[in-house]
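The chain below stands alone and is given as structure tokens, in the form predicted on its own.
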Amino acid sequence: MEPMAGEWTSAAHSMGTTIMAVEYNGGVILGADSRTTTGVYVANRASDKITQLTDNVYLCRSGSAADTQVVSDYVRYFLNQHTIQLGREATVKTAATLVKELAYQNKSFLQAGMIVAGWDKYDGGSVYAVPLGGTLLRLPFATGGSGSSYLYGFLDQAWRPQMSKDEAERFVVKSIALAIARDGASGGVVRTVTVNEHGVERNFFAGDKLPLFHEEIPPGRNSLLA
């Protein structure tokens, strides 16, 4: 007789996720939801999927939590050595290229879709997408994870170049809130990281403070008892 245990007890931790990053006039903003799943079980509802690589470069992670964590650990180590040898901070492009190389050389073993974004004095704010398989794409905005498939039409319509910082942050938060509304594997809170020449700023948007959309139930209200 097989033990009475759900498949989530042995499933890998996965960040069925919504991640994105966008360039604005002066820097970049990265954003992500916070739901980590193990099969259909929500293993962590407040995880942080935006990982620091250097003082000026951050990584959004989607796919296998273990795979993306080990990639970020390796890249952080390599960039630290790079900074020591050259005596200056690594560029965003250098960080993205290292992520791409690890993803491409190990594409048969990794389940990892990532976005690298940050600011440097050569290119300013820049966003690089590294989807499954290890392609490297420089884009004005990028999104990934299971929730991203709900967003492309909205992103094409709402994005515009040279947005202000506040406009870009509202754009990121609304996009992720839309994905959370439709994607069962995305949820929790929205975290953002803003990177520009002045440094880094982290923000947190609680789930009950996010905008509601069609057919969503307001927080604290049970539809069966309404």
Contents of the next structure:
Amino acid sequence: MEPMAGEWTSAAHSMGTTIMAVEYNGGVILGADSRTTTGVYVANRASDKITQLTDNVYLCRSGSAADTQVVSDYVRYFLNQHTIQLGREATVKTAATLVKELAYQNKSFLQAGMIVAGWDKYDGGSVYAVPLGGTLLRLPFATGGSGSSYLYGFLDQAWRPQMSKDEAERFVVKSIALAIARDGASGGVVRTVTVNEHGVERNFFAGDKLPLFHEEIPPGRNSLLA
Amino acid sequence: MSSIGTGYDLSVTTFSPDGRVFQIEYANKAIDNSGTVVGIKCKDGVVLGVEKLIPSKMLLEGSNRRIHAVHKHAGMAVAGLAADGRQIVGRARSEASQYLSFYGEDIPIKELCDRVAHYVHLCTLYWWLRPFGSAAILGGYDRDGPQLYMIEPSGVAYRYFGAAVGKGRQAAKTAIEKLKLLEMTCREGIIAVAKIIYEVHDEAKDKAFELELSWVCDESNKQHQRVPADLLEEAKVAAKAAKDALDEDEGMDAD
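Given the form predicted on its own, corresponding form predicted together with its partner chain:
To see the whole picture, the full complex is given below, headed by that same chain.
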């Protein structure tokens, strides 16, 4: 018999996670799964890993939930002050630089893999990856989290530049669904955030909306309930 | 305007009964006695010019520069005590460099001006510091276009179309007001600034001077740089000719 207080009661909250962001023709799309685990227990099966930094910049979080929450709180605070002083909205580059600064200067304390993406009028849609260690890298698309390992081959084959908004969203949802299928630490629903010059749009794809891959049982047909 | 503040002028932390801080006013006198510095904002950029008075023939030409690069896109011309001016430029350079490090972007010129003004003002708040005896004219080009600012020893800073400090500032300001800055390009602006500086230079009181010119404009790729040698020569020639013509008109040449 398992002891009353298992290891999961004291383990740190981790976001096993699959996160990604892609640039498309006119903006960016951020996507993430929704599983937060403490050990093997799913502490939150519907978490929101895409956090707002400013009106036009969002952050995908992976790694330690606490660490990424604190980092995003600090960056949101700095950006807020910066926007007031600057007199105009902050650029994605500035937001990403601030995230990088915190990640790099505190590298020995943090376990945070993040992706900063958004839209500004100078550079259009931009995606910046800030992995463990605090590198800052601008890319046309980026992935992170434990589920991302299963996506590299797929992305190399399937990604194209200048996709339309719908194509890009389908691309993101399919990628995350593929990762969820293979990575035990990723699961739940797929959330997407689209940022462009017109504003921000949030979307939500639950089980029945996700694409199925070979040998998977379609949802809704459960043998226990006749 | 010139009055002594007997008793109330010993410290920058003392107000006079009529609300003035005399030490700051005395700091301004230091600038009034230095060579003229002029800045104008043309339609495509900013031009800075300095009447660099040469106290001795032994000085190497081009030394003791008065126009300094602050960052790729910004430069400063200083008037007044040279050493004080160097400190101000140093502070501006580190503010610009730290901003780039922290935010990943070049510092907006307004922000740079605010930071420098804040620092200059700081030095008027403590009895163990004296105010800076120099004014800095800051010219730069950022996402909001070309801008010209001036920071005074009191810590006050305004944005200008045209600014002048130093010995010949009154005459320079009058000349600047006559210019049609909104239609002028920097190429034309260089000639205009050179002419103004030659015009306000007092040959009787001050012997030799060297003209220093810099610009930041579309033609210089939005980077602050010394005006290229050939354009500088062109400007000097035009300015000398204008000055000679003026002297003849006014009959100043003893014939």
